[in-house]
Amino acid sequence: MKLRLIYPKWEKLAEQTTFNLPPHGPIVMAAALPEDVEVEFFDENVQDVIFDDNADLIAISVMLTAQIKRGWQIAGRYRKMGKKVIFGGIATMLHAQETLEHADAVFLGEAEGRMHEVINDFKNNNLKKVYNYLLKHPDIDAIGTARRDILTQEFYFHKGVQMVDLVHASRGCQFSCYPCCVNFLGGKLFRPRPIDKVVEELETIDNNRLFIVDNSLAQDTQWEKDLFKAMIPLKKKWCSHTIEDKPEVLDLAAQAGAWYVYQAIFDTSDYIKERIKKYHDHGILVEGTVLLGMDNQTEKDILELIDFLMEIELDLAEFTVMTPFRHTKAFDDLTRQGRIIDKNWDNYNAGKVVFQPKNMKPERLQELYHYAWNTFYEKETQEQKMFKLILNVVEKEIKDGTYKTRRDDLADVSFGNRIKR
């Protein structure tokens, strides 16, 4: 049978350089399908979706809340053609009840070991409305290598530079961050994959540049160190969310190819300043992730935070507005307090104010959001800073003999060198 798998488009942050990464959720789900299922994949962010009847089942994978309404629109067109449509992915789990109105079935939870049931039900004309595995996580050993063969890799270049491939080494998160829904989706238990399985998957990825998409690698020091040790011979170059700033961890991370990390910048403390210095001392670059609009932030606090960012030598920064996604404490609190002012899910892209801030008007928070982007990138654009990031990884690759010469890459390196000078 033929399954058409679709990843809907969404409105990107207007201030951010537009580039597209190969999606991870769809290729993980595809790896869990029975071998006799032919998969045709469309990423609507880089290509047009074909609306015809040349598929048996339509599957829509939705990661972001800002994608969900577009997913519903796509489903509506196929269902009018008489096609069965099933939804899965993070945003489906967050918006399950609403999505049921637009789908023949919704899949909630992790796919490994479960897709055979779904496909058999479809073949027997007995597709269930809900497949709920949210509280029943599969054995972590069952997670195999994602199906990157369904991706059209040439779509994932930005001005000639190949974007990172995505991979995960663990699931679940022991932390309970206020605006985050990971505990609801993946549970509060840190579930690391066996390191040999992670290495096995890394060895299949042709791209030398990776994004380890785990919510946090800083959840088990020994596992973290063992993972980095195992990665050293692969000579991959990678970015990730937070890693621990213990010297022995950072040293191993650098040896394993750590390129840059995302670091939450939540205050102007010496702790943040010293943490960034520790990364830099180990040759690891830093992209600051800055969340604006928390209840403990006044207008003065935000302005001081922006000034602080100009002092601590961040390599990149990404600014977002606190967004109350469903199944987070933020959503529950703001709903109870009557402070959510916009439930148009298209606007939940973390760049638009959809709630009443505690210490200012929504319009003022929106102004401060734009001010943050404009101020940080006033002297050097985000694209220029990104090219410096690329130059850094190219230098690392040349040094250890893993750089793959591509015509477009060389053009970008030349442009980057002009920026550097």
Second form
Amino acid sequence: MKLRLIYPKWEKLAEQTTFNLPPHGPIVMAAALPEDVEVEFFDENVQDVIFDDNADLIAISVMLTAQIKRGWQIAGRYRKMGKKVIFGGIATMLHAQETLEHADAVFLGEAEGRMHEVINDFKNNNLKKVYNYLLKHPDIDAIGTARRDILTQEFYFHKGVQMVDLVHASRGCQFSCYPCCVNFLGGKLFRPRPIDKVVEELETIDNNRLFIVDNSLAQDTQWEKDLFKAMIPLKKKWCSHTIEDKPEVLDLAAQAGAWYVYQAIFDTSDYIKERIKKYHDHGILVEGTVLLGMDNQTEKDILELIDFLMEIELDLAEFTVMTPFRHTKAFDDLTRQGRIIDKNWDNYNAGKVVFQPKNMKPERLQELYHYAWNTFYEKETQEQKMFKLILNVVEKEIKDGTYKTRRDDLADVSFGNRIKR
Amino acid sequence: MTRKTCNYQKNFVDEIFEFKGLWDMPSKCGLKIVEQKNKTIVIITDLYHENPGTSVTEFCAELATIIVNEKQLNPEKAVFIHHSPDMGSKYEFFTESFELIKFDLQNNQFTNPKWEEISKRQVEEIVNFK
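Form predicted in complex with the partner chain structure, per the form predicted on its own context:
Now the full complex is given, and it begins with the chain already shown.
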């Protein structure tokens, strides 16, 4: 049986240097499929989707809200051809009711241990409209190594340099951050994977540079330390969301190959300044993730925040505007207050203002968003800062003997497309 | 707002209300019901971190219908108030707030919720504790 697995494209942040990372959700789902299912994967961000008859079942995996409408379009074309289409992934869970109108089936929840049922139902022409496993989490031990073999690796190179591979070491999140929907998706309980399973997966990845995509590794100090200890011999280099800033954790993280971390910068406090300094003191770089337009921010606050970023020597920064994703407190609050002004999900890419900010007009917030990108990268461009980031990891790799030169055969190729040099 | 100050103690409900939310997810909210002469005040409190399932805003109309049915209330007389409790954060979007909720009512089913922010003092006046 042949399953065509499709990852729809979306509009990236116009201000950010375009890069495409190998998707993680589809390859995790693929690992849960029965062995007799042949998977043909299309990442529409780097290749065209083929609309032909050469597949039995179409599966559409959507991570972002900004992908969901494109997923519905793709489904529509296949369903017109008489193909059955099933949806899964994060944005399917966030937009399940709407997606039902565009799908033969929706899968809600985590895939491990459930795909045999889905495939059997399909083979018996008995596909259910909804496979509801929300909050019914599989045994964390059941999470296997993701199926990176279904990816066309060459699509994830830019000028011969391979992008990071994605991996996860835990699910769920004990924190309830205002604009975040992870609690709805993965539950409020932190569910770390057994460390030996994570290491086993890391060993299979033919890429020295990784992105550990966990919501937050900073949820269980002992597990975090044990994970980093176990990673030291692998000599991988990695980025991740926030990690704890305790000296013993940072020491181990650095030894385990911590390259850079994403740190939310939400105010101009000494706490933020000191935290970034702690990372830097351990040789770990920092990409600030800066959310603009929260209710506690005035225009003056945003301008001061941008000035602050210039002072604290961030290595990179990513600016987004507050976006009320479904199943967040932000969405609930703004819904009750009647402040959501745009429900075109294509515009929910975190670069467009879709709500009425409390302290300014939407247009002004949009201007400040552009101003933030332009100001931060005025003296040193994104490309220059990213080059420094790459140099940093190259130096680390040369030091421990893991550096691989770029692929010369892909030197004129960027994410599958030939470029002029 | 305590039981001691309530004039309608015998008809006072104050509990953690469990319900099946979206996709049958086990969900919880705080629920206070005060029966008055011509109306029934229903205060629904969002429990955030303590609620494993669907938020009370997301499921507002369905939840109101469930409460009216389970508690055998007259839907015509029910006055619904949404309560966001203080989360002890320095950020204002985690401070306490109240909204009066108005619905359309068809065949004993609430639909189309609309929220109007009200102060705590207004809530106290509606509940008529004083």
